[in-house]
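Presented as structure tokens, the chain that follows is alone, the form predicted alone.
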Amino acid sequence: MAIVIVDDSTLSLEVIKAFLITSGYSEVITVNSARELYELVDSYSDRGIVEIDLILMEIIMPDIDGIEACRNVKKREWLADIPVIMVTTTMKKENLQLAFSAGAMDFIKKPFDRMELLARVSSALRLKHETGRRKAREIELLEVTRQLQEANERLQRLSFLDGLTGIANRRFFDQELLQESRRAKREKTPLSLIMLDIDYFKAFNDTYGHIKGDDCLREVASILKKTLKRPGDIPARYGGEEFAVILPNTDDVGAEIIAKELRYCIEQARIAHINSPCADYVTVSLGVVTGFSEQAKTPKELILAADRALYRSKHEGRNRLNVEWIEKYTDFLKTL
């Protein structure tokens, strides 16, 4: 780290330098003009380093005066916190005001008083080092805050995931179904829900064990994720061997097509299930329901309707889907 003296007077340069060196400041750089100062600081910047702690600069210099030089130095981001002390032979208020406006923090009057010069230099350096420590602490705190925010976001994501299957859990499902039902009502768009259940899953566990049962649940969840094409479609583990799929902006025709595709893909996975009365592999039963904006169905009503359709699929022999019939138009309802 260094102290830079800028003065077109060789005598002033040597006097200040001598005062500083004899007081223990070993790195003192002298330049004769503002242009030499620019070259010095820009060369440090090009090398990616900042080695200046303080600039002592004469106000009155030919070509570029100290006030303009101070202003230009402060425009350089890496020098914004470097203190500048103005050296002046005049105490004109207008000059001092301009100097402070340009970014100078203090001034020293010529001819120099050694004790005053060293006191002002010491004060400026303490301020510089304190500012540096404060900024380092702020950066450290910002980094800690960022890490905490990332950790909280990870925990938030994990709190919405089912620990076994990795898809959304019941908590997230309930939250999203409520939000999507409100959006459907607000935007007057249909909202569909699929409930599906693995057929004879207890028999699967009894036959293959709970570890294989967990593998089966994970495989079914993976198929749901792969089969659903739109980012807004939400597969979730509803509980046990039951899953749910929220289909925003999807009418009854589209929901039935997706439900059939889900059933087919799970069936085609050919997960062995030798004790299933339906097939020699894992199958699912599904219930499908669609709420239209005219009906403003609540999440509870949608779930109950989908459960009724799922119950019929199970009652009729499983490995199939049923659609709960919900009237599309309020006017039609009034005619019944």
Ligand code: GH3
Second form
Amino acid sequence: MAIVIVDDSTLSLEVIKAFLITSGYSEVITVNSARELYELVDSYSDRGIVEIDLILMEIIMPDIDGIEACRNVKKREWLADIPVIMVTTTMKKENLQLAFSAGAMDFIKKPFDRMELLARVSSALRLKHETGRRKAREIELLEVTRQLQEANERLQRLSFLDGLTGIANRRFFDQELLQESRRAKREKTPLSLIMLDIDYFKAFNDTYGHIKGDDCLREVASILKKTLKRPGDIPARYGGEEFAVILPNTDDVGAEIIAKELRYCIEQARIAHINSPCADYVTVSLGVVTGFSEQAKTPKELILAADRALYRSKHEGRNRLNVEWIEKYTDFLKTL
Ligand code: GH3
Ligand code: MG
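Now show the form predicted in complex with the named molecule, given that the preceding structure was the form predicted alone.
Below is the entire complex, every chain and molecule, led by the chain shown above.
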């Protein structure tokens, strides 16, 4: 705890210092001018630590007076919280006003009354201590708030992920499909959706067990993720062994190409499925739909249409895809 005394009078410096030392303040630094004070505080700044707890400063000094010095000290951000007590022989109102507006917190009259000096020093130090504690608490609080925010964001991310496969879950899918369908309407862009279901997955579980079944779901999810190239494409686990892929700004031609690629990549993974009537490996059936901008579709309509197409793929023998032409079909009907 260092107290700095600034006074051009050596006698004053010695008297104050003696009062303070005999009252138990061990670190008392004396300087003769504002310039010496600047040198002192600027060397503290290099180390980035505020070690001064109080400045006692004479108002009337040659060259730079105490008020100007106080103002300059307060301008230094790392010193702004250090209390400054002005020491004065003149009790002129204007001087005191100027001192307070320069940032001084109190004043002491010369000649000194020992008790008064010690009382003011002690209350200034208490205030400094309290301010320091409050600041530390604020910093602590800010840190806790930041950590909380981070934890919330992590939780939010987790609440949108499917626990088994690590891709987006149904909740995220619903939210994104709604957002994307609104965007498609607003920006007049096509929006495609693929629904994809593993063929004969019940038989897979029956043959290899649920643990292997889970592994298979994870592998299919990872193929979806790897195969989709655009960052905006969203693969999700729709439920059970059914997956969905949202393809923003993708027309029917593009969506069909991607669906074919997904089917092919899953087939090529050659995940053994000896009891599938389709093939010796895991295959999927897909339903594709595109909502065109002129008549933007709601998420529900898109899902129903993709499901219809998926159902046709199942019905026609599985391991294939079907496209549902909602807009084009209605547009075509209108031309008849
Ligand atoms: P289809 O070709 O018509 O789709 O036949 P399927 O056997 O795949 O379809 P079905 O709906 O009859 O069976 C789906 C199976 O998927 C039944 C269920 O136990 C299994 N399944 C759903 N979720 C999970 C899961 O998280 N892990 C595992 N291992 N199996 C699951
Ligand atoms: Mg299935």
